[in-house]
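Given as C-alpha cells, the chain that follows is alone and in the form predicted on its own.
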Amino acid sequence: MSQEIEITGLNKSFGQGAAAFHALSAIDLTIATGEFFTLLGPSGCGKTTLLRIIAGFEEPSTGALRINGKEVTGLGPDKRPINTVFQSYALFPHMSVAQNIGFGLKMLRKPKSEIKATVAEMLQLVRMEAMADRLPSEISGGQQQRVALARALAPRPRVLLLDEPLSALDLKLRKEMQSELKRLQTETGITFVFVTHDQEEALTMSDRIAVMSAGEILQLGPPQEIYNAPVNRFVADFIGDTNFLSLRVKAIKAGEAVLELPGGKQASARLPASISPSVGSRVTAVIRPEQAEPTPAGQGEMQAIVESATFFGTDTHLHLLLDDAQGFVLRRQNRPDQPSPAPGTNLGLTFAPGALRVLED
C-alpha cells in the first residue's frame, strides 16, 4: 500500500529559549493512501498542532513532511492537496446547501457543468438531495455537518483533515455521524486524518490510531491492538475502562511473569519487552472490566465482595473489593432474568488466559 503522508523527525516549539513550549517532539509517522487514521489524546497533547502542520497552517520547527511523495514543508495550505473540516462548520448562512457545497469549486474556477455535476454527486453521497435549496439555518446540526463534509470532499482532495468535527453534536447524533464518516471515507477512498479526544470515536472508525501525550506518539496501531495490548499505563487508562492491580512477581518464565493474585492464587501474565522485574518485586497488571467473569463464591482466581452496582442500560458495572482491599470493576451484560447482586454479596472472579497483562508504568 502506498504512503499518502510521510512525517520525519518533526518537532514544533512555540517561543524561544528556556521559555519555549515544545508542542511536538521527534514525530515519525506514515499514513497509508485511503486510510482512516486517528490522532487521539487529551487536550494539549499536540494532536491539533500536528494536524495544522499537515494542513499548512503551522510550520514545523524542524523535520520534513511529504504528501504523495512530494515535499510540502514550506508550502501554504492552498498549495497542498488537502481540505480541512473544523469543529465549527463555517457554512455561509446566505447560501443554500448546494451553493455551499459548490463554493470551493467555484473559487477554483471549475466549469459550471462540472460544478453542477459534482454538487449533485456530493448531495447524493451525503444523502441530502432533498435539501439542496435549504439554507443552513433550516437544517439540523447533523445535516450541517454533512454539508461541511460534502463541501470539503467536492474538490476531491487527496487528504481530508477533520479536527474534532463531531464535538458539537449530541450523543445520539454523534454516534450516527461516526457511521456516516466511516461510510464516506470507504466510498470515496480519500485518506482521512481525524483528531479527537473521544476514545469511542477512535475505536469505532479508525484503521489505525496514534495515541498522543505531551507532544509524543506513545502507541501506534489498529484499534484492537491499542485496546487489548496497551504499551503503558497511560494508554491503558486513556483507552477504555481498566482495572489496575499491584501484584507480586513469583516467577519469570519465557516472557511471562507468574503473579500472586489477591487471595493467594497465581496467574501468568505477558511481560512487555521494556521491563524486567525481579522475583519478589511488585508490578502493575491490568485486566479490562469485561474480560473477567463472576463465579460462585469460593470459585475462580480471585474472591471479592460487591460494594455497589451501576446500571448502564446494556450492561451493569459491579464495583467490587478484592481480598487485599484493591478495587475492581466488573462489567456484566444485562439480561432480564439476571438481577444484579446486592451490596455485600460474595462472589468469585475468573478470567481467560491472556486477559491479565503487565504494564510499563
Partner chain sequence: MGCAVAKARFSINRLPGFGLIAVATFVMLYLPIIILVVFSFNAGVSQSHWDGFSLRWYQAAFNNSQVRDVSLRSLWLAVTAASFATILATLAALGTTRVGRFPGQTMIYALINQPLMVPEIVTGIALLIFVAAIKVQTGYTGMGYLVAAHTAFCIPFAYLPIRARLETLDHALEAAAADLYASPIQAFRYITLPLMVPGILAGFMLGFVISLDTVVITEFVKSAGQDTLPTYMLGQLRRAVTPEMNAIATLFLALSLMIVTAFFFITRTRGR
Contents of the next structure:
Amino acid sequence: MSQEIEITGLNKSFGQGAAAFHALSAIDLTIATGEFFTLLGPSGCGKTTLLRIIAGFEEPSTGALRINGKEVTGLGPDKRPINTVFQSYALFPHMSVAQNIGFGLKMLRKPKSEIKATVAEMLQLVRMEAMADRLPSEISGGQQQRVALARALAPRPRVLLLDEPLSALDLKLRKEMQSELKRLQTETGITFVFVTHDQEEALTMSDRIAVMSAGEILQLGPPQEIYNAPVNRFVADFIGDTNFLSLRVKAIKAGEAVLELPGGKQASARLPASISPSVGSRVTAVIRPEQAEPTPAGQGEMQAIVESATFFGTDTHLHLLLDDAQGFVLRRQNRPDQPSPAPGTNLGLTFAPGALRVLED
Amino acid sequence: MGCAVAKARFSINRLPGFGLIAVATFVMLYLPIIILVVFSFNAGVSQSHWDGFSLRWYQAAFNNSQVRDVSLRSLWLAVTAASFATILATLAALGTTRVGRFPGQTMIYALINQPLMVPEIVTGIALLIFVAAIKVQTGYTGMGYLVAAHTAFCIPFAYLPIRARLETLDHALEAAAADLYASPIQAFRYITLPLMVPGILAGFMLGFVISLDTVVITEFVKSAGQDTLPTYMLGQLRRAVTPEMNAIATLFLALSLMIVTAFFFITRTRGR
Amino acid sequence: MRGHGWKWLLCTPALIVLVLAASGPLLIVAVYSFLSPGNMGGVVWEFSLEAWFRVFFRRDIFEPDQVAWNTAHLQVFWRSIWLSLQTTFICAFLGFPTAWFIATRPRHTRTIWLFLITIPFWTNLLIRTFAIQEMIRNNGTINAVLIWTGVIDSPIQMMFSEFAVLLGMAYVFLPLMVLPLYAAMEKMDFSLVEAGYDLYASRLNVLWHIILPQVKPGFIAGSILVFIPAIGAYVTPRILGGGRTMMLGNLIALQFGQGRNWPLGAALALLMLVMVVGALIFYLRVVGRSDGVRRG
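For comparison with the form predicted on its own, please write out the form predicted together with its partner chain.
Time for the whole complex; same chain goes first.
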C-alpha cells in the first residue's frame, strides 16, 4: 500500500509564551491510500485541529505534512487535492444542490460538459437525482448531508476529510449514513479521514483508528486491537464499557503478573512492556462487562452479590458488589428461559484467559 | 412549545388595562396620520371640515414647480448619499466583522456610530461652521456639502444591517469554498458577496429613508436654492397651510411606507 | 497571523467621510466656543471665555460689571430637561403596555403589530409633527370636533405651549420606547411567568417581581433612546412650541440666526453634547451593573 498522508513531528500551539495552548504535540502518523482512517477522541483532544491542518485551514507550528509524497505545508486549502465534509455541511445557501456539487469543478475551470456529467454522476452516487434544483434550505438534514458528501467527492480528491459529519443527524439516520459512507468509500476508493467522538461509529466504520487525548495520539491500530488491547486506562475507558479493578501483584514471571483477585483466588495477566510493578504493589486491571460470565455461587474466580439489574432489551446489566466491595458490571444476554437474578442473589464470576488485562494508568 | 406559549399568554394577557392602553396607543399613533391623509383629498381649503372628495391639491402640488424642484433634489440627494454610504459601510463592515479584535476597533465603532449619538442640531451647526469656513476658502457652493453631510449621517444606518447580515454568515462557507479550490477573491465573488446582498440592499434602503427624512442637518448645511422637500415643508409650515401640504406629505409618506415595507420583507426573509 | 492593515484599509474611506463631515466639525465647534463673535455672525479669532460666561450669566447693558444669572437661558435648560423627562415618562407609560400587547400576540399576527410600530419609526418626523399640528391647531381637528359636539364654544389654544411640545415629542418618540421594550420581552422566558402564577403570585406580584426585572434592560434602553433625541429636539419644539417655548436646540439655532453669536451657540451645543454623553454614561453604568448582577 502506498502512503497517502505522512505527518512527522507535527506540533500546533495557539497563543504565545506561557499562555500558549498546545493543541497537538509530536504527532507522527501515516495514512495509507484507500484507507478509512478515524481520528477518535473527546472534544478538545485536538482531532479537529489535526483535520484542519491536513485540509490547510491551519498551519502547523512545527513539523512536516506530505500528501502523496509532496510537502504541502504553506499551501492554502485551495491548492491541496483534499476536500472536506464540514460538520455544519456549509452548503452554499444561495446555490442549488447541483450548483453546490459543481462548485469545486467550476473553480478548477473544468469544461461545462464535464461539470454537468460529474454532477449527474455524483447526484446518482448519493441518490439525490430528484433534488438537483432544490436549495439547501428545501431539503432535509440527511439530504443535506448527502449533498455535502457529493460536493466534496465531485472534484475527485485524493483524500476526503470528514469532520463529525453525522453528529447533526438523529440515531436512525446516522446508522443509515454510516453504511452509506462505508459504501461510498469502497466504491470510490478515496482515502477517508474521519473525525468523531463517537466510539461506536469509529469501531464500526474504520480500517484503523487513532485514539487522541490532550493533543497526543494514545493508540493507533485496527478497531479490534483498540477494543481488545487498550494501551492505557484512558483508551479502555473511552472505548466501550470496562470494569476497573485494583489488584495486588503476588508474583511476576516472564512478562506476566500473578494477581490476587477479590476473594483470594489468583489469576495471571500479561503485563504491558511500559510498566513493571513490584511484587506486593497494586495495579489497575480491566475486564470488559461481556467478557465475564456468571456461575453458581461458590464456583468461578470471584464471588459477588447482585445489587441491581438494569434491563436494556437485548441484554441486562447486572451491577455486582465483589467480595472486597469493589463494584463490577456484568453484561448478560437476555433469554426468555433464564430470568436475570434478583438483587441480593449471590453468584460466582468466571472469565476467559486473556480477558483480564493489566493497564498503564 | 407552541402550547406552552399559548397557555402563558392566556394567563398573562389579563394584566389589567394593558390591552386598552395598547389599543389606545395605536389609535393615537395613527389617527393624526390618517386625518392628515384624508384631508389631502378634501375639496375645500379647510383641514378640519370635509367638503367632498377631490384631487385638486395633488394637482396643485404637481403643478407647483418649487415642489417639483425640491422633491427631485431630495430624491437625487437620497440616492447619491445612500449609494456612497452603502459602499463605504459595506467596506467598513467587511473590515470590522468576523475578523477578531484588533487595535483601534473601538475607535472605529465610535466613529461609525457617532452620528447616531450626537443630536442632529449639534451636527447641524458644526457643519454650518465648517462649511462656512470652506466656502470662504474655496468659493465652492455646490451640492457637495449636502452629499458629504448626508453620506456621513447615513453610514451608521447602512452599516447596521450589512454588519448584522455578515455576522450571521457561517465562517465554514468561505472555508468550504477555499476547500473546493476557490481563491480568496473567488470565494468573495461567488460566496460572500452574493450572501451579503440582502444586507446591502437593506442598508441602502435605510440610508435612503434617513437621507430623505433628514431636515435639521440639511437646514444648516444648504446654500441658497438648495432646499430639499423637508426643509421646504419646514419653511411652509410657518405660514397658513393649505391641504396642498397634506397632499405632499401623503405622497412622501407613501414613498417611505413602500421602502420600509420592502426593507421589512428583505430583513424578515433573510433568515434561511 | 497577518497584520491588521487590510482591516483599517477597508474602514478608511468611511472613516475619512465621518471625520470630515461628522466628528471633525465637532472639534471646530469646541474651538469656536472660545472665540469672540463677529458682528454679522461668524467669529473673530480672539480667545475669549465670554461665550461660556454668557451661557449661564448676563451682564447689565449699561454696567457690564453687574452680573446676574441668565434666567432666560436657565429657563430653557430647565424646560429642555423637564420636558424630556416627562416625554420619557409618558412614552414608558404608554410603551410598556403596548410592547406587552405586541409580545403576547400569536407569532404571525405579532409581526403585523410590530410592523405597525415600525412604520412611524421610519416615517418623517416633520410629517408626524405636522400631523399633530393639524390636530391641535385652533381650527384643527380636536377643536373642530369639540365645537361640533357642543362641548366648547370657542377653540382652546393648544399650540405654542409646553403642552403642545410635550404631546408632539411623546408622539414622535414613542416607537423608540416600544421597540427595545418589545425586544426585551421577546427574549423573556414566559415559563417564569407561569412559574410565578404557579407559586401563588398575584398579577401585580408577577408584574413587579418577574416581568419587570426581566425587561429592565429594555426599559433603560428605551428611556435613553427617548431622552437623548428629546434633549436634542429642534423640529418639534420649533413647529409646536414657537418662539416662547424654546428648547435648547432652538436656543442654539437662534445664535446662528438672529442672535448672530456663533461662539455662544457653539458653547450651548457643547453643553447639549455634555448632557447627551452624561445620559449615555449613566445608561452604560446602569446596564453594566444590572448585567453584572445577572451573570453573578
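Numbering follows the first chain given and starts at 1. The term rigid core refers to the maximal set of C-alpha atoms that superpose within 1.5 Å between the two forms. Note that the structure is predicted; figures quoted are calculated from it, not measured.
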| item | value |
| --- | --- |
| Yes/no, residue 119 Cα shift of 2 Å or more between the two forms with rigid core fixed | yes |
| Did residue 129 shift 2 Å or more between the two forms, C-alpha, core superposed | yes |
| Core-aligned CA displacement of residue 104 at least 2 Å between the two forms | yes |
